[in-house]
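Okay, so here's just one chain, in structure tokens, the form predicted alone.
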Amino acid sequence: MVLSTGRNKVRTAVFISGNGSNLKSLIKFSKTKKSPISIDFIISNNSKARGLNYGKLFKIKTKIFGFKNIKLAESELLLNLKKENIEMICLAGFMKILSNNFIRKFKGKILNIHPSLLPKYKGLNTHRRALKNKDKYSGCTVHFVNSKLDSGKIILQKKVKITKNETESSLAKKILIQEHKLYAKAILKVFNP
């Protein structure tokens, strides 16, 4: 990561879709003295997120983008990243895959969690598939995005134990709780590896 921090936090766009409960964490542990980088920007493709609440919240400058048109989206998405000087990207339950054109231009500055132990369980339904196979453990994965899906450097993981009587439901809480906790502690090892 060439991203130098000084003294200055890198300026961080964070992208949601949903409820942005590893958004708040962020939020959270960017306020921290720790933390290398702050959230400046908060953009979503779903108007109804619920976490875009937390930008009137935190007083972060949110921005909606329908990604009906890919191509228009991304290049409006781009022009107001540059505008804002966002430095590192942090997808954080985005819905939407961003073209190969668009990780370049921020290659090795954005980020993703996935609830599983990479490789295992690329996309979607990740808890039902490792419940199908009963594995006796889950987790979440945190890594550098890259031009193929889930599929880029890894940076941490953290296993979960599947218990007996697990649900897709207990089973997606128990690794929701520990994604809170490794987006930040990857994040200090990307900066100070």
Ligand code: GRF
Contents of the next structure:
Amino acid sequence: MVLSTGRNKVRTAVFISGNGSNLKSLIKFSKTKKSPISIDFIISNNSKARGLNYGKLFKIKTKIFGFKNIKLAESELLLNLKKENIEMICLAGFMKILSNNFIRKFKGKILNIHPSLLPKYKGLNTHRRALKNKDKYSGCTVHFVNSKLDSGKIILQKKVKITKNETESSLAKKILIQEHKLYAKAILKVFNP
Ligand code: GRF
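Alternative state: the form predicted in complex with the named molecule, after the form predicted alone:
The next block holds the full complex; its first chain is the one shown before.
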């Protein structure tokens, strides 16, 4: 990656839409000595996202963008990111699709976590589809974001076994636990390939 850590941690924004459990684990990781990043900005498209509470809890700046008019929202977002000197973005359960123009501005510096073993099950309802197909394994993937949905270069994946009486929610829970570990590992890998 083109980012250099130097002495200071790389200023990172996390984009969320919901619970923010991945955000919480990223914040915890960012506070460890080995972390190359600091979390300095939390962005949400949803004012009711529970994850926004972590902003208060950890004293991190948060901002909500409507995303009704994507062009407008993104240009305002870009200004805000610039103001905060944000160099890297981690998408963590962010349910909006960013435009090519936005992605280009942060080329190679946007990461996403996805709850499937990509390239399998891009998009939504990954656990449902894995169960429907009677897959033996599912898992999660951290990848770079490019212009195609869930298709950027894979950084790391973690496999999870699907057991006999697995339900969508039991599988989601199992995978989420792995997501929390995988995101930090993937960030370390990006900075120390
Ligand atoms: C995670 O499973 C993530 O992979 C997916 O949405 C979920 C978000 O969970 N894209 P949380 O908001 O981090 O708790």
